[in-house]
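Starting off, we have a lone chain in the form predicted on its own, written out as structure tokens.
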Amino acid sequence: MNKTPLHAQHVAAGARMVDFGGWEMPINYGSQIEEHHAVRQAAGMFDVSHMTVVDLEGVDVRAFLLKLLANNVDKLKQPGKALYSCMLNEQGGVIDDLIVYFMDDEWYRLVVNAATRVRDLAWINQQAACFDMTVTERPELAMIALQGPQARGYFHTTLGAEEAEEARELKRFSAQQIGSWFVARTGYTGEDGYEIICAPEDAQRLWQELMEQSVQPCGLGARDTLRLEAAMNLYGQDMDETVTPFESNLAWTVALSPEDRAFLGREALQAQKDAGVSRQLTGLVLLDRGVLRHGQIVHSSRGDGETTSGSFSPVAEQSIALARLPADIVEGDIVEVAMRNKRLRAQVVSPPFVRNGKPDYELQQ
């Protein structure tokens, strides 16, 4: 099983390890429920070293990308700025989602999902083979997220005064090299911060600093709940190769314009929508007792659907889902979840749930 390079001090902190995809990572350093107020009131750090990263060079590196990616490149005008876009098939399906960097007219730094490493690797190579360029995958990098309201105050303490003033004009949504480190200002959990990639050895430094400032280490139990909360899909449950993101919540994410941009899966996405989307992703509350969970029937007067992800959210308090239903269910509707042979009520809600650490909805009385 892999082990990424902070793996010792995942043990020694008393982290309770699973396998996740093939690597050896921590769920949860005793309280999840800890771990995840932690990053909404204050600072949580994460390992997220099993990601993907991909470095992308050569002249024809932004051609190559304004066919890969549903959304355009051609938007990042100055260095260091990212864009969030899904990697389709032919026929509009979601292959990956990642977030894409650029850095330079001839270098783009991609960050995949762990999971479909292989599958993302094997479609990047095929699309590249006609353009004068290379794809170099970085398996020896490893990366933190340092996620919550004061994470970036944590982070700039353990710089020089030279990089941390470089850290603190860093935007939203940008990276820069600071040092040997690469630094977005990113990340999976609703909150600010940052994603620090950079070598092992300065991980290890980085991280145990961090502990030393009483940061909180966090699993991807608390990392999954903060990212539902906030809404952001999870792929091969929210969003995968058999639907496309107009059924995903993330129509945002496609730029049909200009229309003489040939993007793979442009044709069906197209087609899809002057058709009409059938499908929306949207938000439930559930409104009686229980827990709602990835897989679950919904009924509603205009058509069953089901729930994508599913859990308790720490922060409202209730019990929240992401769910793929009719295209014409909105927000306010009363539909009915299938648990246990019961049928239990949930409202519908516009994501995201919740917003600058509170609840982003309200519920019918």
Given for the second form:
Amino acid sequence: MNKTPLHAQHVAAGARMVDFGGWEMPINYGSQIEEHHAVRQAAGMFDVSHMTVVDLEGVDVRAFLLKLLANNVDKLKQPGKALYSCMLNEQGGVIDDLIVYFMDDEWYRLVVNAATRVRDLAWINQQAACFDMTVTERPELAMIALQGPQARGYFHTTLGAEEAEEARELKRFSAQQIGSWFVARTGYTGEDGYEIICAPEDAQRLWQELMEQSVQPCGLGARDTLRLEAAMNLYGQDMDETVTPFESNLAWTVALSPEDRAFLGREALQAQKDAGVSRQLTGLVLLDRGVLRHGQIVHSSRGDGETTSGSFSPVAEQSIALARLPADIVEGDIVEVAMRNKRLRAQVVSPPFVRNGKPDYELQQ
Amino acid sequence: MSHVDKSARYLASHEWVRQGDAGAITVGISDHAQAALGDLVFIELPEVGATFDKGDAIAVVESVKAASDVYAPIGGEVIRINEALEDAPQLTNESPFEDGWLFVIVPTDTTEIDSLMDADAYAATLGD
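Mind giving me the form predicted in complex with the partner chain, seeing as the form predicted on its own was just shown?
What follows is the entire complex, opening with the chain shown before.
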């Protein structure tokens, strides 16, 4: 089993450790709901060192990414800017979702999912073969996500005056090398904060300093409910190679213009768009008592669908889910979810479920 | 290390039972079970008056992480359920052996209880 550089610190903090795709990771340190609220109300930190960091370097990197990604890296004008994108197969199916950071003309950094690491690296290397560039995985680096309305302030106190000033000036969805650390103002919770990529010993020291400041350590459990409230897709659950971004609430990440940018999967997406997309990924709020989960059948007058992620929203204090449903279902519709031997009523809502720490939907009476 | 209440008997599936007056037994889930499940957010209890055979799925405890069935530790009729759990399922996290009990059964055959594990035997299965 793989262990991150922070493993001993998790165990010392009383974490419940679980196997997560071959990594022994903390699921929670106590109450998962308290960890969730800490991130929404103040700050929490996550060990995400299992994530896969890949550096792309060389003169052809931009040209390569224009082909590899469904989103358009030509949107990245300023060094440090980040872009969220899907990486598609020729059929338009999602191989993975990722963040690409534009550091300079010959250096881009990708952060991709741990669970898809082997497939991703094989695909990237295969596509990179005819470009003048190198693909380098950086497994030696650790990664900490510090998230929440007070997260940035906590991080700044761990830095020297000059470094803190650099961090303060960092814009949303941007990254910068600060000293030997890669600091990005990104995350997977819907809150402001940082993702910090650094050497293992630096990560251990940073984690310890933040623990001493009483920043709440948070496990993968809270990470999942936070990202679900923010309606951020989980790869392998909300999408995979059998669905396109259009069927995954990610049309906003597909750049079909300019028309002459021949990215992988483009023809299939264009054909699907021309024919009409028959399914959508949208939100459900459970009206009856219970908890929505992944893989439940959803019945509606317009056809059936399926929940892809479901849990209890600690902020809304209600069960929420992402569901792949017929395209003509609209916000406000009432559907039925099959659960054990019953059918429970749920209302279709437009994701995200939570914004600025509050529920972001209204239920009809 | 989880707490194992000495006055209860246990199933390998982490339910506990405790015999009360007039032969009725109270059923709950163990401290080990609630800790493994994490924060409970919904508990579906059986209807009062429902009858069950030993081993039937009789209730469901749902945490933020997962749903888990609770099995009837003994055949019988449900005579009472813990209605406080409807609004406060976290009682089963906070007090699994007392305030967080789930339901009360009148057993068809009280001798079935003797086949369940005592506290020491159950504790030995936990390995924590």
